[in-house]
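Form predicted alone, single chain, as structure tokens, below.
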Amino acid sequence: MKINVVLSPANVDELYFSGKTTVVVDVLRATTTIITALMNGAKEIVPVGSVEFAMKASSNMFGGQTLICGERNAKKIDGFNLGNSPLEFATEVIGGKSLVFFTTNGTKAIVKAKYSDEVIIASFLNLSAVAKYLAELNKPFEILCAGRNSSFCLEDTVFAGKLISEITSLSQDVELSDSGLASVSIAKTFGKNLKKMFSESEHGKFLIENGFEEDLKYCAKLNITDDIPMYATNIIKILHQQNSERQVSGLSTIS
């Protein structure tokens, strides 16, 4: 099982991911928010790569049952229902609804990985569940760090290193690329206190300056869910939901 870390989406093109298993991470904050929304009962999430496409996608869905969510430069976009703070995505707000979601870095990375065989959405909230799934899958995979403005970011790389370390504790059959080795080393240096690491990172400082310090505390929560969101056919749903729908679809086809 070879593990490679793509430190920024700018380093590869879309076709690079063809046929691969890809884990997308943007811990501050998109993938944390996606996981939280699905934990709290969102029906599905449609990630998009531009504000214009978010508006178009939401207009083609069911009005009151669809929310348009996202941010530009950390702030909620005018006309959107919600921003990108995971603390906004409470059950009473998003339960049962479809969410069209755009963010500066995270959703662009998810969409870029669309040609993968599997796209897994990860953050510190579900790190152990993702590690167990990948160890059992026992296939080569990529960790795509959303980064910040097409550049390296500390927090996503620390996550990548921690995920690799947990997988290597579960499986002996692991081979790391140079970027994988570097991520493990960076995680050992900076990953002992996640909240502290966030507050010292460039993007963490930016979020604090814009009033989102509570988000950093939440994003540092570790292993609070076993949910594993998967991106397929332009939609993100929790893995067991997708499997159930495939089974129902298969039965319908047989009948």
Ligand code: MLT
Given for the second form:
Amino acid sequence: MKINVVLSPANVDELYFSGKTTVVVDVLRATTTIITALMNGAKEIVPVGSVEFAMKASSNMFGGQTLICGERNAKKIDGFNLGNSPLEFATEVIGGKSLVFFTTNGTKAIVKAKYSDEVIIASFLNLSAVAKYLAELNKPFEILCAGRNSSFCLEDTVFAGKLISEITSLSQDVELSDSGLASVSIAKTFGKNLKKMFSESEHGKFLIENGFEEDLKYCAKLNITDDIPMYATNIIKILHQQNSERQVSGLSTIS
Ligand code: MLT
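Counterpart to the form predicted alone, namely the form predicted in complex with the ligand:
To see the whole picture, the full complex is given below, headed by that same chain.
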């Protein structure tokens, strides 16, 4: 199984993902928040690539059952219901609701991967579940790091390296691209203490400066869920694995 890491979405175009299996990661904070929202009972998430489209998409959905969420410069956008802190996405707030979600790097990366055969949403929260799933799938795949402002970022690369190491411990049949090899090495250097690595990273420092230090602690939680969100037909839902048949639950009113 060949594994490649795309270190920034700017390195490829949408068609690059055509027919591939892609894991999208933005550990600080978009994919951590998406996983948290679904874990806490959100019905579905519609990731979008612009604020304008978020407004349009939410106006086509059912009033009261839809929340519009996301950030600009880490802060909640005027007129949105929620920002991008995973700590905001409690069951009482988002349970049963559809969430239209825009973030600066994370949701754009997810939308960029839309031509993939399969798009998996990952973070440290579900790393082991994703590793097990991919090892069993035994197909080549891409890890798309959302990065920061079209550049490399440390925290997503550390995630990529740790995911690869875990898959390598589950499967004999792994071949790595150069970026895959480099990610494993970077994870060995920086991945021993995730909270510390976050607080040394550029985006981690920015989040601390903006009052989100608690989010760093939360985003560093490892393997607190087996949920594997999948992005298909414009919507993210949790994958349910039943008798080795794979299906994404229920789809949706809005596509
Ligand atoms: C993003 O998508 O750029 C991030 O999730 C930013 C943030 O920390 O809110």
